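One chain comes next, on its own, written out as structure tokens in the form predicted on its own.
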Amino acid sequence: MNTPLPAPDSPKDALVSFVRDAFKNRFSNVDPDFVSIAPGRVNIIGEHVDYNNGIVMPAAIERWTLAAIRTRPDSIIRIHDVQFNLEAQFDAKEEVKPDTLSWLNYIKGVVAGFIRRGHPVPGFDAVLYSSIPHGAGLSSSAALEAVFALVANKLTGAGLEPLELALLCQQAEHVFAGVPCGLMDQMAVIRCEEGHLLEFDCRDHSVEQIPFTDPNLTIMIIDSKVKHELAGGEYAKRRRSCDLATCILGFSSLRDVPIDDLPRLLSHLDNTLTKRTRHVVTEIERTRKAALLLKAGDFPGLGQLLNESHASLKDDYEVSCEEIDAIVATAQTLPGVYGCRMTGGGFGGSAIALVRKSEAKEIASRIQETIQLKYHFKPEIFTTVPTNGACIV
């Protein structure tokens, strides 16, 4: 009998109970040994700078990917996705190669990473579920990687530390999913703490947990449910542009470009590279300022930085789209909104707004009404507070 899926906003404990029950339903009423769980993430500010050795400021959100796990006596890894009623398996004793199933590649890449480090992964059965919206720029892929990295870490006894796990997951995405991502997503879903934003330095991998506990402030995530096809290769193009600009300017990364010297240095670049470089350098500076403003409780100042970030992503990095621009423009005019910008890779996905909690329902309703009238679709909107990173239950 099919188990009804839980509501997307179900609390973590309810989702843990759901995947345990789903495991028993799938595997002859046998209990799982444990549940591995990882959150999605939203980046407050610091977009498209992680692969430029920049500084980012993500938060883990109250949407989750979970897997109920039971070990097997052989080397078969069998995974049942209860959400989409999909099942796949592979043998961890054989050479683990990329698969035609895109979702399985994230798991295979993690398993291959442990094997490569001398930690053969034993077989297990898994029932998988996620409440993270797919394609919304909220790191459903990093959460999936983190879930199975914790599984493999536990089953092998490898004892890899959080940074090692994040780097392994990043490598899995590079090699098995073909996405040349930075390290922000993996670090966020693994290292974030409840009630804090994670200030992460992508160059030296240092972290600072910045309190985000004002009861009057909440994070609003506006999922446009829009994904434009040109997104496929545009991420890699942006990364190549940054690498080329770095080479021309003679720096080891765009992180090293001094902002005070930016106008002179940009004169050496063509128009496209000028815009890409200007976004990265100014976005890193905005993220530095954002950390200071958050610590000072200056939410209007922080919101203004979010607005400036969106303008830069739209005009200089050119990774926004018409629908997201309309969502952001609408939100920025509403009372109770400190600031709003696109978040994630771009060309659709989600926007993030910092809003007064007491006005969140009215803000969400106004955004939905405006976008419904103009584009004939209603964005999915929810609020969240920063939550914990990945763990074993």
Ligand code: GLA
Contents of the next structure:
Amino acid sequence: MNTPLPAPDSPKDALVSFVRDAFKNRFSNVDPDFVSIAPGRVNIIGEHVDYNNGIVMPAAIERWTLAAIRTRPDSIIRIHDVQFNLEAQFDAKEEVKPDTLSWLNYIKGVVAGFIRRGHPVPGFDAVLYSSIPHGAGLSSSAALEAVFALVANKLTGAGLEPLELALLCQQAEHVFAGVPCGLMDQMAVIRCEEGHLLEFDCRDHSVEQIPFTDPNLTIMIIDSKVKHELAGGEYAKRRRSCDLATCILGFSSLRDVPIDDLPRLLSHLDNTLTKRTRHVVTEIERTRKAALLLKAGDFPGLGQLLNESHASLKDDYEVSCEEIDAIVATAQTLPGVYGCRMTGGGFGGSAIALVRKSEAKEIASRIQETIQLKYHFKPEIFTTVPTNGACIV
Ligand code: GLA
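Having seen the form predicted on its own, please provide the structure of the form predicted together with alpha-D-galactopyranose (GLA).
After this comes the whole thing, all chains and molecules, with the earlier chain placed first.
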């Protein structure tokens, strides 16, 4: 009965077949009605600025979370996680409240969001699988939320637009997972398009799809396998510092702080708030420049911005860690690497490097060797092209 799990780099189609078969295995050989699928994301630049009304530039990656779904005649939502052999269920007719099972909370939070908006969610059976590494800063939780947001949107006929879905997922994360995240991850996993980076303006919610199709360039993701704990308090602390600095400076968000006036404005803040504010304001500027350089095909210039972003996250925002710093420092010295920095919330997780495709293999082995020698573990490294956001198949 137990089919072997697919390799982490399996293509999307193979994963869709896998969850369909796993559904039949689990539920008496009955076919699912459909499969909902959402990618992970990697942020190229624009880190810790989404909750400051900033600009971010993520891409969806070739790692996915999938759920094979079949409706039920009642209101029970039953989820079987085939990867970890877990199963849980709840009744969508009763009050949907946060659970002790953290993975189930993302699903419950989404279902509760639809119910709160007046769209009761009917019962269904689901078989769940994910090839997105967990805790790697690649938005496995946003992907899980998006998968079930699409399921609920389809089953309820609510017809919520992508932005509304992203906001609903963000709310699920705030209320049910206790993480006060910005909107980047949910927008990325829902709105990204194949062959493009998503330039998302978190102030007015506008998006621009920026082509990223140069065959000589590739996105390398280096998973340190050091786990971060966003809910652990540091993320929320950073948000509070930004709110405090905004308030002291008298702006409505750090997005509005004029970079030319930064030295004068920073003199009103203490050392910690100075550093946090300087990161946010300069990172927004870097992201703006990055979009222009990318459009001009200036990869060395873009890479330089990634390197500067890392220095700012490490020294001013203080959200990196020793292992990631070592990975980034190693990568930055290698031929064929345009730039490298930590990506995502930080405190572990992954680094992203923009590299010349022809040298990607050599670069990956050099990073692994160096880190293995110093820290006695081997980072997981893969390359990806920007892929499509969540959909139903
Ligand atoms: C996490 C959050 C995002 C964003 C990043 C940092 O991934 O979920 O909203 O704040 O950290 O850029």
